[in-house]
Amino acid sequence: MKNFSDNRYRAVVRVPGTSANCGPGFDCLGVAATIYNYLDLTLLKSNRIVVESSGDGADKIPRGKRNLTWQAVKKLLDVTGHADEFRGAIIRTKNTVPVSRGLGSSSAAIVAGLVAANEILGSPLNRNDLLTLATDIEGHPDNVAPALFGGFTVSVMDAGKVQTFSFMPRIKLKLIVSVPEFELSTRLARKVLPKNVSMRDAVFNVSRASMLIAALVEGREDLLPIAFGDALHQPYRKKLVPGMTQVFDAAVDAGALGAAISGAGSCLIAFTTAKSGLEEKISAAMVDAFQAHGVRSKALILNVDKRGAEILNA
């Protein structure tokens, strides 16, 4: 195609995929993983919007004004007063984060657009400002926060504002993600959740989410096997993911410290330490357990991403 680029108005960014909830941290805990989407963005003074995508789910990426990255770019342009100056964009993406699998593909698209546009404009907004915009677009911060900051993030909504604490665990973790062949929409995964939960279940999750963070911050590997339990969302979502309980059990039996639905699914994620050397064994056990329930899947062995969204040389 014709090259419309003007390097004065161009930025290239890399954004990690993410896994939200991590078991008990429903809608507040997330982790960035070493799987990435790339965005090459050029802002245009004309109202032309060009979208080119390659990689995972490229054929499903909306074009034109419906494109999620463009919506993020447009929001930042509006907020910073540049909407009249830049009315279009060239959006080129290369995606390795699976789409609609619970690894934060939509959050990656949003964060990429915000970070790239902000860079082109001379960084008028800081990362906390970008987090606010990303949360407004996504609706909750559990994926956009780790995509921006990297590591594990704990996010709280307070009077409509988001506050996030980002940290790297003192335990060097390996993340084993089992990616089934079927997609699962976040809307459907939320629809099966109850409107009210019991005090018992609430206390169950508060205690385990607290233990999980404490164990990660203090390096207490011995506490992790009891810390990934959940009573708020996974019991209701397991009917949407065939063999979920058995995949969890297989991962733990193979040596994982714990396992959880990645975000709203359909991916399932297990956690082990790098020193254990068990990631291949856990991967195979999870794939086999899915296969026993008629679900084909593949396994990804990932690390915790340390940096979050990064500007690359254009």
Ligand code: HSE
The other form holds:
Amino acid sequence: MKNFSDNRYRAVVRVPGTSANCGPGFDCLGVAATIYNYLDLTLLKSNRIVVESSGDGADKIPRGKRNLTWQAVKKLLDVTGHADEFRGAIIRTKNTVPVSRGLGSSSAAIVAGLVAANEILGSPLNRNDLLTLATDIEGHPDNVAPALFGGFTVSVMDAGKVQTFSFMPRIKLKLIVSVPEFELSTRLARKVLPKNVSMRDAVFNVSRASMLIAALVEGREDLLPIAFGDALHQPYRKKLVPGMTQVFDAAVDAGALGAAISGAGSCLIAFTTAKSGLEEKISAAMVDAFQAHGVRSKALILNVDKRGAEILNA
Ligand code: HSE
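In place of the form predicted alone, output the structure of the form predicted in complex with the ligand.
First the chain shown before, then all remaining chains and molecules of the complex.
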């Protein structure tokens, strides 16, 4: 067990926000972004759970046992056989990832709890084990994988285990995110999806998701404009995000390579290269197009995070 001189059972971690799906990769592709949440975790022998939050959405973060970071910590304690030793925690968070907007705030909370608790216990689990635990809690791997590993991630669930391939694209990308004022619950955004899809729509997405990864890995910018399309989820979620299609069109007209719903929304994300210098123009076009549909939004211009979850007090 790690022995900190003053804070024996304490770890501080930083976890990036993430954007899942990236257009065609429903529930399997994701990307980590340079926007971060911080967790300062202390495990307690007593059964007190103290939650102190600051930053984005601080007033909405549940206290006590319903807190997502605590649930992740508790799961790790159970799995590693430390649940009798540590029965509570002090959870201090500072968040910049917007809550309930499709930028991975819940995944960041889960990954932060798992990584910090694992560090305090002397790293009994490796990152792949943590990925499987995080996916169990979150339900799908496409946000938790990039939050843990950084970069772009391709995740496959197979027989209860998750395998992830994480890479940095050979093209330096800029991620332009429009963050609307309204929240969207993932549960609602999943409820509007059909149970079955046509072969035609499946092929539409499989071909684009494969092309997207190949183009990013090989640095083929010329192939990206055809790679961000989706027929599996966005057409059904369009009614939940006023102006979605028009914001996508505005981004592409302003020079973006493509645009998509970020995760389950409500944020929309556009992709361009750093060398294009078009990020300000694209973000202004997206904000204006949202505004034309009565939606106020703010723009974030981010890079791809390559580090994933990091221990800051190692
Ligand atoms: N792949 C998920 C969805 C991401 O689109 O519902 C949201 O967490």
